[in-house]
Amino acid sequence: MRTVKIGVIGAGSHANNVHYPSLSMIKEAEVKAVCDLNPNRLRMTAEKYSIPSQYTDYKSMLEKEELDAVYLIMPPHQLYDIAVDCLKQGLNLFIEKPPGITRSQTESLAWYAEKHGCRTMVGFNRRFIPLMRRAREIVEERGFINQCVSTFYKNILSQEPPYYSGAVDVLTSDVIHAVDTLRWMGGEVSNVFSSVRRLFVPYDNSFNAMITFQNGAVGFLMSNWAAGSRVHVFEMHSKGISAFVNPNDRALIYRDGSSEPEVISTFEAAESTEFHVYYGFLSENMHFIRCVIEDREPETCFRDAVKTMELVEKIYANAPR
């Protein structure tokens, strides 16, 4: 089996919590180099994961290392130029969500990827959570998902805009996880009816929408950053069957009017209690590595991510002000 030689740009907390541990578990992945501006983070990450080469200049890393792929794990408002440099060198590229600040940026990245023959992926990890995949598989045994719900609540009431001091808005930076998962459950979008509000803060922090899909399904986005706590749950419904999924806990599967659900725990579905495993990060990384090896398009490639960014735009555009 071919080994994918990887350079990682970014040694921050998210990369260290989920991506380095995931890549270290994939036998076909070999992290050859790491780059970060912070020398302490750089050294600690390289030592922890036995990464042979360290850089503080990503251009030097791209020039000196023989790489098959790059992981670019850094704030979305800072990654565009670096991503383009990687794509122009023909390097397969993994980035975290959101894939840029605007749909236009994402579309440009997709164009560069296609021009230079690169396989790309955006880290929409909710699609790859083992419990989510299992629940959808069970529901779709009865037919297509005809109704779905994506709920994401948080308690962030600071007057100062969150997400890099407001460089990225709440919907694009974080609620986008729920938006993308709706697309994954429902399919191609037809119409959007939405509400965007400011609750107790001077920036948009509540986003709700009804979405109709081309296959006749209906989806609901429910999000509110002025809620009591973090709640992130999903619903999938088909003929005579419903799944209620909390990826941090369990899925409840109801069939044919029964009041007693089948219960599947998130640890059972993932066969692990490790966060980076049961919350989908290992699975998304395995997917990307296999797609690079097999030279096929990842599920959440840049071109597909354009559709999620388009839906974000439509939620804003169709909300009365």
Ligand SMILES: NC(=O)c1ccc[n+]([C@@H]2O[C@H](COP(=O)([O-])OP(=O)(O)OC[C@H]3O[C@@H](n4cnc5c(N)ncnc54)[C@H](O)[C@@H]3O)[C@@H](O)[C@H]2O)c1
The other form holds:
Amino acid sequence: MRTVKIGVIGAGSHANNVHYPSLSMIKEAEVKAVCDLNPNRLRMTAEKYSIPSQYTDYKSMLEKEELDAVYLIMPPHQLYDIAVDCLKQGLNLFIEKPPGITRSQTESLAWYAEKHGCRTMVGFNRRFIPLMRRAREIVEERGFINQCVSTFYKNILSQEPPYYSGAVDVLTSDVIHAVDTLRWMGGEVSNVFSSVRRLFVPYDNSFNAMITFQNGAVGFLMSNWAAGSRVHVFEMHSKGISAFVNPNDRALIYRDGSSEPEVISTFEAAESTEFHVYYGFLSENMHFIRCVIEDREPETCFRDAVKTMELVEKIYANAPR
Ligand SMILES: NC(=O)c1ccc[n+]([C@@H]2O[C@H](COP(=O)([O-])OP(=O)(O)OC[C@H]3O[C@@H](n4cnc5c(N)ncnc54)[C@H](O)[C@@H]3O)[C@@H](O)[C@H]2O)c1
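Got the form predicted alone; any chance of the form predicted in complex with the ligand too?
Below is the entire complex, every chain and molecule, led by the chain shown above.
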């Protein structure tokens, strides 16, 4: 296979902000069809990206188009049945985070993918941010990451639950990015000590955890949606070296007690100032397309995503109430 023929289900805001722009930059990716229930979004997206076929019913798209892969960029609580239909047709499948709304949904999706020989990927884009990759590479030159931190703060104090009117909880819907990145930095999880709180709202909005990993590393999740602003930063530490990474801005690398850090800007690491490039979306899309062409498992395949959903489950289960 030289090019991957793609059908995209979903022409909403995230798909338009990052996935269509990324796919249009990848020469091996050919978007043949787009599907959305909303006729305006459908038409505008098809026109903007010169996509030949438009559908409002995904079943007719799957029936009529000859596709190698489907991008399913939909509200997470509405995608399960569609994902199963794609997998049963043997289509390689990219979905956004969260990969379903429970660990058991993710596990079933992984089972269907394996049964039908599909390559799958979840859009855990933080792992693909060029600055994060560069920082990890530098830190790991000194050995394994023995301590890591994922911090995710936001300022959302609405009484109404924020994600799809509460259909998906805050940890599973969005803090999951920080949880998945901890796994990426720390490895296989061994134990979880956690706290889940409700600060000023009638739903859980602060999740903190200390996670020990099988290699002896320790990781910290710090998240709170009642904080002053959006701050989403990471730390990686190895022998005599530390990286403090803000993917929106820059990484500071401290070595051997020096108070003068090496500074790497996120634009420099990505060689771009475009959001979908420096925030990892182009790289994750390139990874998926390459894996489909080479018939190998993407780093964030559904089977791997089960582990992130398990960690989410443990953060709830191990928190004293
Ligand atoms: N990785 C990230 O940083 C990031 C950021 C934002 C959103 N997301 C994820 O992206 C996904 C989409 O979020 P969004 O904000 O773009 O949502 P959205 O509501 O803007 O878009 C979803 C689109 O899906 C369409 N749709 C719904 N049901 C459909 C169906 N049966 N057939 C065809 N089209 C259908 C809707 O009409 C809508 O246009 C979510 O899973 C979200 O968590 C990820």
